[in-house]
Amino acid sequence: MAETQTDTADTAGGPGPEFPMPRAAGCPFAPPPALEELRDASPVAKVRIWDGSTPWFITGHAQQRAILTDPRLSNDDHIGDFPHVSAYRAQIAPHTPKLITNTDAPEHTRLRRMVNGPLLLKRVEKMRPAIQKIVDDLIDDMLAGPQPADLLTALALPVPSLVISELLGVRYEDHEFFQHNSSTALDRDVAPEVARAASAALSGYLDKLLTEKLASPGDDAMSEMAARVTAGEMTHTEAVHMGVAMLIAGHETTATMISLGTLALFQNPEQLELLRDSDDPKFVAGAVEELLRYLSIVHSGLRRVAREDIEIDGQLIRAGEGVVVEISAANWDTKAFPGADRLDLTRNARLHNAFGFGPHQCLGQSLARVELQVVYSTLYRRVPTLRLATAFDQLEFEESGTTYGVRSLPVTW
């Protein structure tokens, strides 16, 4: 405690904790408790990342809306101290091409409409029949097979690969290589060349599905990026580093929701009942946001970097400073969610940053909205008895990608 306390102290102008940090044994759900104290000392500190750099570090809700809408904080990773992820990506960001991961408006308004179309909200909610009857078939086969089943397997990630997979038009029969080296890639603790190999591979993949679908096109968004390549909209390499994008963001962050949010259910009863027992669409989707914010999965944190002096509840955030916004610490904020540390399905909590906020908000979270609507309204209500197949301290929590999740979910019934 008094250590934190010290660190806490001088972190306006000195180097600050070190990020991430360790969560609290027994508590998985909850933000790391030196971030919170953190938070709550000064919700624009400094931390020190992997590199020895000390990036800014914006824990509060309501300063994180405030910086993520300037438009003086860039996502260019070439300019200044940008706080890279990890030593693989310091590695690549010179060699990356231009993506809406890495691009400021207007380059970033260009990329975003040449791939938005499949993701609107009017064309994901076509799918919702689709994304249902893949749900159902999983369960049926969940439940036709051997107790304990894994979630994760059964379930949790089927259901967001098979989606991305017909979104995209990737055969699912690869999944398990391309969720293989999403994981690689992502993951914090493998050697840079390591993950490099995984995103190597990524890319080579979709460079041979790009170019069959510049050959042979069909009702998918691979082929509507193939088209508009055709029209000089976009180049090859764009579309490519666009498609290893969306087929990684669209399964990994969703799998992880659908089994974290079950066991977080499961810890909480008496709210797993309420969404059991519920058939209101609108309290479904509210319940989602909840878990959302509860869950707050991505937490490594959003990478951006100050184009020009940027001033923010008391500090100087120096043109070419880097800036780390920490998510779960927001959405744990009680100044904006009252009794922030308790899971209440209830709760208003659309206001949450699980999706980040501002231009570069998560382009996929209609789809995924979507998706743990129907995993969350269909699973508890035809599985009534499913529950934990082992004791909770047995289970095991992934914390070195860019999600926070359990590593398997033995689940019976």
Contents of the next structure:
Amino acid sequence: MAETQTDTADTAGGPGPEFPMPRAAGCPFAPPPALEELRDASPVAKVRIWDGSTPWFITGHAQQRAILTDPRLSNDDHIGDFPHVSAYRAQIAPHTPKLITNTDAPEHTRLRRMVNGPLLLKRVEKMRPAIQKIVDDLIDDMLAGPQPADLLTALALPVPSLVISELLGVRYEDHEFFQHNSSTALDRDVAPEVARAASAALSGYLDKLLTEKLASPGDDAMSEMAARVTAGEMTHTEAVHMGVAMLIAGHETTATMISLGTLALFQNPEQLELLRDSDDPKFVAGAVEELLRYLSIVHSGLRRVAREDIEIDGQLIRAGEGVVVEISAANWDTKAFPGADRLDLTRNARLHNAFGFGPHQCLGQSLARVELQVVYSTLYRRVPTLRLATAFDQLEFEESGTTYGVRSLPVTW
Amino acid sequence: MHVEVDEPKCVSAGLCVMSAPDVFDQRDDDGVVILLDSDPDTALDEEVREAAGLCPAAAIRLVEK
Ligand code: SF4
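Structure of the form predicted together with the partner chain, given the form predicted alone:
Next comes the full complex, and the chain you just saw is listed first.
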């Protein structure tokens, strides 16, 4: 015990362990064991990242909620020792324009209010029937196709791309072009030049779409941005960038939640049964929150920098020092979620940090919630015999991306 | 319970509406919180507390009566 305490003191003041940490071989859903140990010993500590720098590392649930709402914490990646996620991001940071991701209030608040109209809860709720149709059609196609199917390509990836094309106002005739290029642009297995060509095709498409909506607006996000362009509140380029950002941000995250979530339910059949048998939208909504908590797919740590000195948990974070906030550690913090290592769809998991917390909390969270509620309440009910078509230990997990997920999910029924 | 909102802080995450739709709404164009009822019925206390706890921008202030 005494030894552990010395270690703790070391970790808090010294250089600390490396981040990211390796996961345990046994459970693909659990955060790395070293991460959980560190959180329980010192929820505010330091880690070493790729460039050798040693930012603060916030892992406790309460500590994360406190620091992420602290106005002295900044997203401005131009100041101090901002802990960039990679060499590439460090390199492009000085050239990135002001976006909602790298600004603070009041600029951040202004930018965010400019673009969030189409993602508001009430607006997204109106899309529910359209999302239901997208999901039902994809399940029909999967059932009509060969077995086993890859759930990733049959459902997990097309759902967010079809939903976002609906939201942005992509014409139905263009759906296929749009969906093909968005999945190619995000596919880790294609050659870089193929992915680049696909993203160029998409920005070109969104550019053209914006021009069309300027001339004849409809009831969609691109038309709304077109109106802001006309009013002089946004430039044409900003609107196109925002369209591309919305397209990309919602893709991999939602796809991962669908595929990894299904795998987690396969591994917890009694929980899967609860979802399959429930027709209570409240239960489904709660189940989605619990899956968001349990899977905590965004695993590379939220990156921030202190603008002023911040005292937290007896530690002093000095102005200019970097801060990394690791979500899965907080979402598995037993102080906030008793028995956190158990997937329990009946628990109240709403206070999870899966979408982040503070003013930068995910802009697309309402859309993600509705997409996941529709998928989870439809898929297992419509395909009650759905099961894994391969041995569990044959599955490959993606560890290097922004999100942690499964590379493919062969299913049969 | 008395409820106050700090409009300039609000980042339009909509979690208050999700938790307590009788007390909070959002402006259509930019999603800024609208306080429908600053002194809601005590039956709504739990919902309102959850809304305040979920608000990522700490834009909701509760004064217990
Ligand atoms: S939860 Fe907070 S930030 Fe979100 S709309 Fe309500 S008051 Fe605004």
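All of these numbers come straight from a predicted model, not from anything done at the bench. Superpose the two forms; the largest set of C-alphas matching within 1.5 Å is the rigid core. Positions refer to the first chain, counted from 1.
Once both forms are fitted on their core, a CA shift of 2 Å or more is seen for residue 199 between these two forms.
The Cα shift for residue 174 between these two forms, taken after rigid core superposition, is 2 angstroms or larger.
Core-superposed comparison between these two forms: the CA of residue 276 stays below a 2 Å shift.
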